[in-house]
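Single chain ahead, by itself, as structure tokens, in the form predicted on its own.
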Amino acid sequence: MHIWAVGGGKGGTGKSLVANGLGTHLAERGFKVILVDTDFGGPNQHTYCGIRKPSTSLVQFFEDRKPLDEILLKTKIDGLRLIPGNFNSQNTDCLTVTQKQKLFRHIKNLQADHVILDLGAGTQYDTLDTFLLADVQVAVVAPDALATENFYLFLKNLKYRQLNSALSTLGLRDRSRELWKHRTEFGIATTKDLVAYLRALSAEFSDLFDREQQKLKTHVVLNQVREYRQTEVGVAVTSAVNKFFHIPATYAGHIRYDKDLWQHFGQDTPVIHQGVSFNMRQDLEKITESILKAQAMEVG
């Protein structure tokens, strides 16, 4: 089973669209697919699936203690099932450590070929940790300055989250804070210097941090492309991720903008399956195949 996560930081870039498109195409290829809406503050994956009022959601998982496999909903696409996000719950801001661990454990035990996690916007720990849970990480960006800036912030916070995780595991957080507080005394100017100092201080930290970093490999998707020249943004962003963030990244492709997409929401038919233009559907299929090919090459 493969766990996919679709994130990217800024809201409105089309993460839910991409997650639904990936799930739809994988199901149409004959895979058993489960979509999980982990946007706890503003879930909308049920709308993409053409389900107006879901009969279950993660509320039953968190508050009624039902297993994830008991709140699965069938969609109108064969092979594609949905776990809707939180509805009418007070638990929308953040999860406790216990809740998050339980959710992740249940996700890993789902019976499917592919599980796709639709992440919310922002860089909260819940969002970052869910992205890092996946073995197929898809990051969505739009071709504008604000979206790109938020995309880089998302990646930066992922790196910091990995660092903090390693420090916490080994009980080095207080030590690292003292080092940073008195960094001039230790010749530390940047976070990179701090990591180098900690590596020299602890071989165990060095090994653990390396293992954490190996978990981060990103497929970049450029959405909302209105002009062909904007596709260059996707290539440039992918190059920057590799060069400046030292995160292995591949460019999965772009999705052309569909000005009529909004008209198809709130209906009883899946948006991707019936509503979108041929161009958008074709782009989503190409992206899915590109990611599958990249994953196969990595395994091979």
Contents of the next structure:
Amino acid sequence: MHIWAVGGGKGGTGKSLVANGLGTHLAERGFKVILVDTDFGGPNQHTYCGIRKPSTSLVQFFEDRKPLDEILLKTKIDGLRLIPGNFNSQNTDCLTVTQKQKLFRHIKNLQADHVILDLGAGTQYDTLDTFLLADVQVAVVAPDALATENFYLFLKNLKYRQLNSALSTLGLRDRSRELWKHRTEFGIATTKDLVAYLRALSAEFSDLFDREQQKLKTHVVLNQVREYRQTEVGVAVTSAVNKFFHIPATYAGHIRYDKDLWQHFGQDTPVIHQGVSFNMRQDLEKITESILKAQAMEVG
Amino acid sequence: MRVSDEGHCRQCLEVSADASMDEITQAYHRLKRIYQDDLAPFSAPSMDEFSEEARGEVLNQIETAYRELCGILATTQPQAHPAPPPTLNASLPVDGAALRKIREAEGLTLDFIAAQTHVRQEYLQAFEEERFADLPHAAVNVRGFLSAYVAEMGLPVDAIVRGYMARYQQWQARQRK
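Structure of the form predicted together with the partner chain, please, following the form predicted on its own?
Entire complex below, previous chain first.
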């Protein structure tokens, strides 16, 4: 089974759209797919699936201890099922670490070919951790300065998260804080210097951090393309992620903006299906194929 | 970082192991265009990673990698001549044949575009074949229909329609004589 995570930092760039499009296309390819709405603060994957009033939700998993199998909902697309997000609960966005860990343990045991996690916006720890947990990491960006800035921050924070978890595992967290606090004394100016210092300090840290970093490889998707020339932003952002943030990134493709998309929400049909928003469908298919191809190449 | 061998150079220029000299040259010019412009839409000037220094270093790496690749490939592919890079702007103004090519590359059929834009398929075909006589008589309709067609394909409407209409108006002027 492959776990996919769709993230990207800024809200409204199309993470849920991409998650849904990937799921739809994989299901149409004949795979068994489960979409999980892990946007705890703003779940809306059910609306993309055309389910107006989901009969189950993650609340039943968290509060009533129901197994995930029992809260799986069928969608109108063969092979595509949904675990709806967290609503009608008093604590929608403050799940404990234990609760989240339990959720991921159970997600790994789901019976499916592909499980797609639709992440929330922002760079909270649990969002970052979920992204890092996935085998297929998809990051969505839009061609404007707001989205790109938040997108880089998201990726940068992923790296910090990896650094911190390596430090915590080895009990070097306090040591590292001290180093940073007195950094001028140690000739440290940037995080890069700090990492170099820590690497020299501990071979164990060096190995562990390398292993952590190998877990981060992202596929970049550019959404909301209104003009053809904007497609170059996707190539440029991917290049910058590789060159400035030293995170291996491949460009999966772009999705053209559909000015009529809003009209398809809130109905009883899946938003992305045959006949609706043809361009977008076509783009999402291309992106899915491109990611599958890149993943296959990496394995092979 | 010193770019030392062919693999590293290709990685730096973001091209595959089997990319030809032409493709490498295109990638080189594209990357230069990307990293030279600090106001480029992909840039995040608020972040240290995008400092002028960092961009300068990347530009140096790109330059070195390209020079080295040229040297390596000159011995293995002596016939290769770097071609000038096609830029998106250079392909404007877009004529009917180019519109058709783009449409076909996007996998869009004329009847699909006709259904989406409510412009008759005969007109769309006339646009692509630049058969100006078969277009609607009023220039305002020609402009409106063309804009709808160009917008449907997600292309820059203003630039393309301006160029196209200039050719259309020249044709009109010739008709009047």
